[in-house]
Structures are given as structure tokens and as C-alpha cells.
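The form predicted alone is given below as one chain in C-alpha cells.
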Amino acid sequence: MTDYKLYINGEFRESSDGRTFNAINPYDRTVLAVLPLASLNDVRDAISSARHAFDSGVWSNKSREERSVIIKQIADKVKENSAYLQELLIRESGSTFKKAKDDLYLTYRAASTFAKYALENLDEKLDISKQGVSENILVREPVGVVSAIIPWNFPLQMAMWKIAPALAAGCTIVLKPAPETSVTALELAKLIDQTDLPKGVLNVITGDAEAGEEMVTNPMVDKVSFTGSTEVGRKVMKLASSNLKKITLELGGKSSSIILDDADLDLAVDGSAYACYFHMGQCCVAGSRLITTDKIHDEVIDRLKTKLSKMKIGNPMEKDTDIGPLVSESQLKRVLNYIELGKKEGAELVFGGSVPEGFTGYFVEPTLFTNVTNVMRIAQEEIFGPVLSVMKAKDENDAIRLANATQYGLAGGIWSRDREKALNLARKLRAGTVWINEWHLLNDRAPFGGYKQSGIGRELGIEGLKEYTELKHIHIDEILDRKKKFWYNVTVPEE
């Protein structure tokens, strides 16, 4: 096991109360290290590093040009250590070896486009009055102190998202990992003080709730930046508004896949199934919910069951695994509590639901319901787990009406052979992003985010690097004969 610190200030050091807590392997349980616990000072010891570094403007003040050359520095990095972050992820959260080697890449290419991005001058001139009367340019400013929470499923690519955008606009910021992913947030600490990145600039603290809620209401920080639960989301935003914090909420989502008449089946089935079995369904915009018409139902039900149980489940290290663990035992029991009430809903379990024999780490069998309807909890509510629920529609438009009946927007997807009819539909999807024929196609050049209560913002390209800046208008007047203002005969009297 490797030592860990927290790193504040450009310094590794202990927990200052001396609290500690053990990451765990979910595919075996074993301890995989022991992590400091940071306490109240610890946390505030960080952000008040971030605030001096940001107010000495020992980054804020750097060209763009030397920004850049530094965040490529940290792409490198994590390039460079690529294979070993690959089995630290799998370890720590029970990525497949598959997905893992993915993150790794997505991670790298984060970190990359902001670094392009970062050389971009974001001011931009106003032609709002006539020519030779004022010159008005739109200034885009760094916010200041990011605190940066992330979630434990995507735990590296997270972490990048939050680093690379506030570090390309001139920010410090403060990163809390989840709990259970926080070895590889260390671990790219340690990759990132090997860099040129001045000392206080990032800070990466562990924490609960309480080290979360110090994050969100410390008067020194400017921007709360997070991605997690609806549920928590909106306490934070109860928090950050105690004194007006800027916001990024990238939170939950209910995603459906529709599967249109037209579509090609063999396309359709195996991009619903990877919608919602990718990493065990614990990710944000899972296709955890499948919308077919009754003419294809039976045949898409049968050919999603015939391609679950093609599906290995095994040790996430071996390259052929297509099923891995949960990440923690108190997702596992969450996941199966929902299976027991998908059954005592009515809804029908077709395939799965049981824990598997063999393994003593937090698996659950990849689980398929049908019978449906949009009103059971299952059809309602994130499980964050390998849980798919199929409903009927009558048509296309009642398709369309089942998707958006839910709280969440973050994400939908429609199969379909007809290109036009699928791009009508997306436009009447309430979600941030639509696909059409892919599922889990993200980039960082394209805005990511949700609609209603899937959170508040975007992530990644120039809209998610425009979220860590302030804009401020400055007007230049160029009538400098007094008497020829506007204002002249309003408040200066007459001579």
C-alpha cells in the first residue's frame, strides 16, 4: 500500500487531527490503502491556500501562452503514467479493465483541449452604438477560488473536467474526491506537483459531508463546482447561496432510449445495452430506461436477453470482463433494494436481479424488467446501478412524451434508420444531450450538462470554460467634450 497524503499548498502532509480511513477493493473487499481523513482545518488550511495564491496572481497573472504549457505539462503526466492509473482506477472502483483504459484516454484528452483552449482570448468587442461614439469590449475574468467536488464513478476524468477548466481560466481551486475514490485524486496530485503548476494553485483534500459543506459556504471561495446526486446538488445549492457563490451542478438523470420501428436491431439492442450496463450502470447518463412500441417489444426483449447472458462478470483486471462490482457495499444494497421493489411494483424480471455465486466482492447480476410503466419508482428514480427498465409506447410522439415525463434531463437517445425523423424527435427531447445511433459519446470540445433538475451549467468546451469566469462590460467613451454628453443638460447646471 502505497502513502498517502493530503496535498495543500504545494506540500503533502498528514490529517492534522491524525484521522485516517481505508479505501477498499470492491472486487475482493481487501483494504487497498489508508487515506488521511481531512479535518475543519485542514479543509479551510486549503482554501485560504487557494485564495492567496489566487489574490498573489501567481496564476491568474500568467500569460495565456505559460498557462497552457503547464496544463499540457499535466496532460503529459497522466499520459506518461497511464498504465499505472489504469490499475489504480480498477482497483479503486471496480472499473473493467476496458472502461478503465478508456478513462485513462479521456482523462489525458481533457486535459489537452483545455490546454488549446486555454490559449483562446475569450474578449469579445460590442458594436452597440454608432461608430466613433464608444468602443465597448466584453472581458472575461478568472472567478477566482473553485471548490471542486466530484463523484466516485468516473473518479479521474472528474477530477480533469473540474482541474482543467478552472486552471485554463486563471483559477485556483480545492478538489474533494468522493470517499471512495480518492487514491487516484491523490495520485494525480503527486503527478501534478512533478509539473510547473505554482504551489497553493491546486489543493486536493479528502473529506466527508462536513469537509464537502466547509467547501461550499467558506466566504474565501468563489465558485462551487459540482457533480453528484440530484438529492445532494440541491443542498449544496442551498449552501452556495448564503453568500451568492457562482454554481456548476452536473447532477443526476433518468435517461430513455427509444427505439423506433425503423431502426436497425442489431445497432439498437447492443447501444441500449451498453447505455445502461456500461459500469454497472453507475453512470449519470445511463440508459436505464428503454422505450419500444409493441411491434419490436418481444423481439428486443429477447435479443437484450440473449446478449446479458453473453455478458461475463469477473474480475474487472481481466480484459474480457464485461460486468465488474459495484463500487462499495452500500451501492450494492441501494441496487438491490430497487430490484425488490421493481418486483413488488409489478413490474417483470426477465433477467438477473440476484447476486451472482462466486465472488465476495459487491457484484449484482446485469438486470432487465419489463412490464413497466412510467408511474413505478423503477422508471422514476436514479438506481446508479445495471437495472433496465423497457415501457411501451403507442407511437413516436407518445415515445417522446414517456421520456420527458420524469424530473431529470440530462441525457436521451434515439435508434432509428431515418435521420431527419430522429433529429425532429431529439429536438423534442428536455435532455442536454441527445444521441442518435451512439450512447456515451462525449467530447470535450461539446457542452455537457442537464435540463431541469439533472443541474444548473455546462461542462467541457468553451461553455464549460466560460462557467469559471466572471464577465465584466467595459464601456471607452469617445466624446470627450462635456457639453456633448448625454447626461450634460440632465445634471450639470447651467453656466
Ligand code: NAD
Contents of the next structure:
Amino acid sequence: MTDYKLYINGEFRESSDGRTFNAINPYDRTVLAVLPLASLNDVRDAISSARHAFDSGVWSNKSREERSVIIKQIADKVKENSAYLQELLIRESGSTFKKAKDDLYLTYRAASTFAKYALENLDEKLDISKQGVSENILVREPVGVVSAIIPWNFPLQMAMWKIAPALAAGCTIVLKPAPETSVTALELAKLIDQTDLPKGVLNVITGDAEAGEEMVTNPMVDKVSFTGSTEVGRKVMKLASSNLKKITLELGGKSSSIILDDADLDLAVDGSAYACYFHMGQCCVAGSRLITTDKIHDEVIDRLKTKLSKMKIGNPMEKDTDIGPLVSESQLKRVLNYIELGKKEGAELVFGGSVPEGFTGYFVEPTLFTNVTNVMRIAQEEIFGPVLSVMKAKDENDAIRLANATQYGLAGGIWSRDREKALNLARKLRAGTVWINEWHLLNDRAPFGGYKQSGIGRELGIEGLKEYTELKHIHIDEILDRKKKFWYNVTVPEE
Ligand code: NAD
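I've shown you the form predicted alone. Could you give me the structure of the form predicted in complex with this ligand?
Okay, now the whole complex, with that chain kicking things off.
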């Protein structure tokens, strides 16, 4: 068990009141590490260190090239240490070997992408030739001190989706990982400490909702960038409104995978299973609703059952494991409660639904419900586990209507051989990301975020970078003769 400490102002230190919490390995319920629980004083120290670093200009006054070099150093540190981080990630979160490998690669890739974006000059000159003799410049400036709060499902990737663009924009940061996955966040802090990033620019504190609420309300913070559940997101928005902080919210989802009659069923069924069961369904973009027409419904279900029966439930350290444990006991209880609820609501359980035998960790079988209707809670609420709800649609338009009839709008997908038809339907889906014949694939240059109650704002891409900036308009007037000024003629009588 390594000794972990809070990372504040470039130093590693204990929690000021000595409180700790345990990181549990979800595969065997053993204690993986003892972590410091940040006190309110620690959170305030971290925020004031980020404030001081920002106001001193030690980071924001660096050239774009200098910032880019340091963000690339961070990317390289992640790459050099990816085998070690990957193993820890599996131990702390139950991520399968394959998923943890993805997480590490995408963490590295996000840092590399924003190292490149850091070089871009986002300022613009407006063409106002018809409006007189003046110059209008739009300047993008760093928004300031950022509170970054992240969930446990893709901990390193989510951390880098916030750290890298915030640094590229010139901001300073306090990062709080979820308690379940704080080990890798503090390991990341150790690696970043070895780069040339000036002290105080990044601070990492481990704590619970109390620490999170201080990060959201503290007047020294300019922006809150939150990723987590819609429920907590609503609370964060309310709290951040007390001093009108800028916010980005990346929240929950209940995304629909729509298989059209003309789809390649080998691809569509494999893809829909991947959409839902990857990382045991603990993905914000999980395709946890499957919509088909009557015509192909039974064949899709038969194929899905065959696919699920071949999935290997097991030790997440083994390379061929498809289904590992859920992240925590509370997550296991939540998923089992939803499975019971689905049965009570009248859905038909056609695969899984139980805790598999022979494991001590938080395992649940991949689970499939048919005869689900859109009013059922298992069709509407984010279960965040390996549970797929299948619904029937009358036709393509009905499929889109069903897919859009949720409070969420994070993602969706269409499986079809007809490119134009699929594209046309994709435009009708009210979601931030729509895949056609694909799922889970994200591009760091394409913005990611939610419609409706799946969020506010975007991460990734230039749009994601701009979320960490303020926009200033500078007007330079070429007319220096006071009497020729418009305001002079309006407000001062002619002599
Ligand atoms: P969560 O909302 O419970 O917690 C997220 C983070 O918020 C954690 O760090 C937690 O400690 C902190 N927190 C909890 N209460 C808080 C409060 N009152 N004030 C401030 N911070 C508080 O979510 P989770 O269980 O860690 O993660 C799962 C959720 O995250 C799912 O809903 C999933 O869809 C969502 N998610 C969304 C995206 C996205 O990009 N849209 C990505 C990953 C996960």
C-alpha cells in the first residue's frame, strides 16, 4: 500500500485533520490504498494556491509554445508510465484489461491533442469595414481558476479531458477525482509534478461531496467543469449560481441503439452489445436502450443471447475478460435493484439478471430485458450497469420518436446499410453524439457533450478549448479628432 497525499501548491501533504478513506479493489474487496480525505481547509488551500498561480501570471503569461511543450511533457509521462497506471486502474476500478488500456491511450491522446491546440491563436479580427474607421479584435483569455470534478468510470481520461484544455487555455486547476478512483488521480499528480508545470497551477485533492461543494461555491473559483450524474449536476448548477460561475456540465445518458431492418445484423448485434456492455455498462454513452422493428426483433434477440453467453466474466487483469466487477458495492446494489424493478414493471428477463457464482467482488451478469415499454423506469433511468432494455418500434420514425422520448440526450446510434437514410435519421436524434454503424469511438477534435439533461457545454475539440476562455472585444478607433467622434456629436452641442 503506497502512501498517498494531497497535491497542493506543488507539494504532497497529509489531510490537515488527518482523516483518511480506503480505496477498495472491487474484484476481491481488499483495501488497495489508504487515501487522505481533504478537509475544508485543504480544499481552500488548494483553491487559493490555484488563484495565486493564476493571478501571478506564472502560467497564463507563458507563450503558447511554452505551454504546449509542458502539456506534451504531461502526455509523454502518461505514455511512459501507462503499463503501471493501467494495472492500478484495473485494481482500483475493476476495469477490464482492454478497457483500462483504452483509458490510458485516450488519456495520452487527449493531452497530445491539447498540446497541439495550445499553439493555436484563437483571437480574431472582425471585418467591420462598413461600420467606420475602427479595428475590432476578439480576444480569447483564460477564464481563470477552474474547479474540475470528475467521476470514476474513466478516471484518467476524464481528468485529462479537463486538465489538458484548461492548461492549453492558460487556466489553473483544482481537480477532484471520485473517491472510488482517487489512487490513479494522485499517481497522475506525481507524474505531472515531474514536469516543468509551475507549482500551484495544478492541484489534486481527494475527497467527497463536501470537498466538491466547496470547489463549486468558493468565490476564488471562476469556472466549474463537472462530469458526473445528472442528479449531482443539477445540484452543482444551483450551487455555482450563488456567484454566477461559468459552468460546463457533462452528465448522464440513456442512449438508444437503433437497428434498422436493412442493417448488417452481424455488425449491428455485436455493436449493440458493445454499446451497452463495454465496461459493464458504466459508460455515460452506454447504448442501454435497443430499438428494433417487429420484423427483425426475434432474430436480434436470439443473436444477442448467443453473444452474451460467450462473454467471459472473470478477473479483469486477464486479457480476455469481457465482464469484470462493478466499481463498488453501492453500484452493485443499484444495478440489482433496477433488475428487480424491471421484473416488477413487467419486462421479460431473457438473459442474466443475477450475481454470478464463484466471485467475491461486485459482479453481476450481463442482463437483457425484452418487452420493455418506454414508460418503464428501466427504459428511462440511467442504470449504469450491464442491463439492456429492448423496445419495439413500428417503423423508422417511430424508432426516432422512442429514442428521443427521454430526459437525456448524450448519444445515440443507427445501424443500417443505407448511408443516406441513416444520416437523415441521425439528424433527427436529439443527442450530442450519433454513431452510424459504430459506437464508443470518439475523436479528440470533435466536440463531445449532451443535449437536454445530459449537460451544458462541450468537451474536446476547439469548442472544448473555448469553454476555458473568456471572450473580450477590444475596439480601437482610428479617428483621433474629438469633434468627429459619433458620441461627441450626440452628447455635446455644436459650438
Ligand atoms: P456522481 O455525480 O455521483 O459524482 C461525480 C463527482 O461529483 C465525484 O467526484 C463526486 O465525489 C462529486 N460530487 C458528489 N456530490 C457532489 C456535490 N454535492 N457537489 C460537488 N461534487 C459532488 O457520478 P459518479 O457516480 O462518480 O459517475 C457516474 C455518472 O457520471 C453517470 O451518471 C455518468 O453518466 C456520468 N458521466 C458522464 C460523462 C459525460 O461526459 N457526459 C462521462 C462520464 C460519466
